[in-house]
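As structure tokens, one chain now follows by itself in the form predicted on its own.
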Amino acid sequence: MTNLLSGEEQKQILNRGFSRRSLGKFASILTAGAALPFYNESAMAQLSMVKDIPADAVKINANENPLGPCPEAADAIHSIVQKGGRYLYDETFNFAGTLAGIEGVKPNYVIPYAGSSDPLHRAVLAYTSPTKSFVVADPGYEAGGRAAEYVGAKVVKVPLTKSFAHDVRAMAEADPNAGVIYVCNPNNPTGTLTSRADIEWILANKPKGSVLLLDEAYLHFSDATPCSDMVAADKELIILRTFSKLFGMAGLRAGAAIGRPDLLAKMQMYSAGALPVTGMVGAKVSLQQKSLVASRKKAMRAIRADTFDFLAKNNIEFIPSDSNCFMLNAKRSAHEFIGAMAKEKVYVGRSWPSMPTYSRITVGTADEMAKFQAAAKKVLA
């Protein structure tokens, strides 16, 4: 399988301290698509892939948006399907140009991907190695850490602060040889924010030679200021965006990495293939709907506020969130809570090893959250 890598690519990988045995792992990631090789069966079960969910069940376990794509994007996707026999690269370029214009960066500062997990993994391949670690918050989104472990890079986990923000000072000091410092803002799974001042601080104080990987997958649900202006100022960070969350396109796969061209170039060595034209045209049209973000954020927040009121009135502990998910403390094994809720046909999200009694809950529709409330009240009685 290593023949999928050019001689120059193999040379660059070996020069970064990887063994020849690692070449096959790099190649397997490049050809895996969504079925990434470091997600074995047990890992996938721990994540949000639940089989045989009843059709009438409430599924609030995967941070999906039940609204789906906006009507304008859905129409554009439907219209493009008949042309799906061609690659239609121009749609990818048009999406990149549209996003670049909105973010205030040059077009070559945006590289489209099928979602944001793909560029997350590519950044790990490009910037970590046996001598360059991956620094991440705990609890935090696990995909980058799993990719790092798979290729033999060290993963350094840094606990969140008492306010559930990233402890940027501890992260900056965690490893002087860090390759990637990963900040998800708002954080997954806690839905909590790290201040712009802290992001500016870690960008200015991170170890020399490292890159700040800022995952803004849930940014649009919050009032946080995008950090794309830092990219425009040529800082050493790469921003990840996805259309899976607020824009409701999880199954359609669209996203992007935003960064300085020289930083993105290191990731592009590990990229291959055309992107789904349905995702590209859907993302472009979604960006063109000027009121979409505000209206969807307002609607989600109203449902979230009602849910938080219910939890508070019933003395159910939770972590207040600025995202479309939050952590609920079941005061017992989260696995037991998850199983008990499933028996009520309400499927809630997983737990993290550092928070074993907490389950991550996605904010669904008003009807879904009403069913969640009824089930939670019964299960936690």
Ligand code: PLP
Second form
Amino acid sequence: MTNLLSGEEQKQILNRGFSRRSLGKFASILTAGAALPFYNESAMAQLSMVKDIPADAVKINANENPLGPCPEAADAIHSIVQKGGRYLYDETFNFAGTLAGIEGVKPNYVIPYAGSSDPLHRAVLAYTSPTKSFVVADPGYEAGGRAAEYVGAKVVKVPLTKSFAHDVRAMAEADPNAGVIYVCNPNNPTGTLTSRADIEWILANKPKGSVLLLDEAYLHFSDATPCSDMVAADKELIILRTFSKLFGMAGLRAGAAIGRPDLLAKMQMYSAGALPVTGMVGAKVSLQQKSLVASRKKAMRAIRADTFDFLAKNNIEFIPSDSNCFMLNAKRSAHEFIGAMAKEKVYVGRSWPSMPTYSRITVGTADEMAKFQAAAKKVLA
Ligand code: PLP
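Can you swap the form predicted on its own for the form predicted in complex with the named molecule?
Okay, now the whole complex, with that chain kicking things off.
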């Protein structure tokens, strides 16, 4: 298996602190990613949930967008299907160029992927090792930590602050040998924001040799400003974007890594081939819809505000959020709450070990949230 790696690649891997025994693991990652357990939101939602969800159930467990792609993106996807016998690489370049234009970075600062789980895993493989740790907030999105554990890297969890922001000072001090500092803004699962000033601070003060991996999966639901200007200024950060959230394309797959070309190049060693043209076209057309972000954000917020009103009126504790998900305190084992809600055909999200009485709830449609309200009232009565 290790003969799949060139002598130079083997040397690079060993220089990063991996043992000779790890070479086989790396070689198998290169063969279609088969050996790397791939963690994404839906896989984790399934792990923590009862399987075989009934078709008429409310699914607010995986931070998906029930609206799906906007009509213009759906039309473009339908039209390209007939041409799908070809690789159509230009569609991938067009998507990258459109995103680069909006973000104010050069086209070679954007690499498209089929979603952002993929570059998240690649960044962890590229920048962590048995001697370079992965620093993450607690509670935080788990996928990167699981990939780090897989390659034998230490995972350092740093509790969020009292206001549920990333504790950037504690994260910077957590390990002088950090390889990746992962900041998710707004955070998954809490939906809370970390200020731009704090992101600037950690970028300036992170341990030498580490990269800041800034996951902006939920950025468009919040009023936070994107940090792509920091990439344009050639700082040591990689931004992750996905079209699975506000743009409603989780099953269609599109995403991107935005960063300095030399930082992105290290992730490309683990690269795959052509990307699904349906996802690329859908993403490009979504970006071209000028009012889409504002209108979807507004609609989601109205439903979220109504949900928060209901929770407050019924004395159900929750953490106010800037995203399309929030944490609800069931004041009992969250597993029990999740199971009781499933009996009402409302599938809510998982809990995190550091917050065992909280379940993460995704904001669905008005109709779905009405069903959520009725079930929560019954279960938590
Ligand atoms: N990052 C965060 C914080 C997420 O919550 C998710 C999915 O839920 C992803 C990345 C990856 O999403 P996808 O692979 O669908 O783009």
